Amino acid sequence: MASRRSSMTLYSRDNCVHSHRVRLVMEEKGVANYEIAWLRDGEESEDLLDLNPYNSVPTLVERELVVYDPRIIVEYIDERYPHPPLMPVDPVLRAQYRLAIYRMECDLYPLFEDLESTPAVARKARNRMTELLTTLAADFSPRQYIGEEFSLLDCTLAPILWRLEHHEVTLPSKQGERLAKYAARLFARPAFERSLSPVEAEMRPAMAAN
């Protein structure tokens, strides 16, 4: 357990898609000397409950500041460490990115809880995930990332794509190939490898070892 006296501490679960997203942003921004307070599945923390009324992860603590919504955390980190920027400067494009991130948070992220549920619930969630990602992949362009530059949008999608094989989510061949090429570029980034917990690395051990 990390000390609360650290200048920056991230409370995180080792298999939480929201926590993974925040760790990825922290690594992409090159945040140094932060500590991770790891919580196992089902484990409660009195420290965290004192800090966050929702007792949820991820929660970021920096001196007297406590931030406990993943989107607020990643936007705070992006502004707190402005280089490299992970959101466009143009306000219209910025709003479009935020809407795309919001849709992923609303449509895709909640499905992971169902994927860990009963076989019937998991099957339904798997079908819905396939449907949504197939639609997303159809819009992919030849660009390296979703936008012109790597962004918080890519950071939001990367933890989802990493878990697909583990949860046996497969796409039609054409859309699956497009998404797989994009995912490979994300996974090849050094920050992505550093963002993985040991549990997440075991989801795709061959790729994590490369």
Ligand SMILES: N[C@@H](CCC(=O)N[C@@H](CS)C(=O)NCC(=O)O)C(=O)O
Second form
Amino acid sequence: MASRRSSMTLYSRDNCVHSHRVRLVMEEKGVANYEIAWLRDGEESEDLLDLNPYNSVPTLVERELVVYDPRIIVEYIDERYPHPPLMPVDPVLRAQYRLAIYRMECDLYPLFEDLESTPAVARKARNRMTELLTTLAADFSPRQYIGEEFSLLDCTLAPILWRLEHHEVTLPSKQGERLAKYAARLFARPAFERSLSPVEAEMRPAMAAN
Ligand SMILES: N[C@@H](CCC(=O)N[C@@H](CS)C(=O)NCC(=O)O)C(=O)O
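Starting from the form predicted on its own above, please write out the structure of the form predicted together with the ligand.
Let's see the whole complex now, leading with the same chain.
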């Protein structure tokens, strides 16, 4: 449970891709003085049920404010802590970034529930993930990040890419190499390492230790 010294508490499951996304943004923004209320697999929290009608993680609590839904949380954090900005200033670019994030939320994130399901359901989800990421990688130019600067786009994709090996998702070699190079840049960021739960670190022990 949170101590009185922390101004923020983030309810987070240790194997949840959505929770990972928010922890990554918290770390990239350098949010200090926040506590994580960890929920292990299958564990419920009565506090959370009182705070959030959907009882979902991630949920962020800051004094009287309770924020849930990963996208609403990361946008709040990006506005609450302006530096470094993780969204562009230009309205057209902002709309494009939001759409790209929306596509990842609609198409990629829901596949994780299926990847944890029965072998037949997981196989289908794996194939779909391969298909979508192959298309995404084909569009990648040799830039460092998806946009001009490191942004919420990268923070949304990184937790997905971290889990690919664990779920045995593979890509055709050309696109796979491209995506792997980009992913290695994301995983090498100090904030990324700090964002990992012990369960997530175990998914790629060699990389997490670097
Ligand atoms: N759309 C969800 C995304 C997050 C999500 O699906 N979280 C899962 C865990 S990974 C969850 O909280 N499920 C309900 C539960 O664990 O009780 C939200 O509203 O926050």
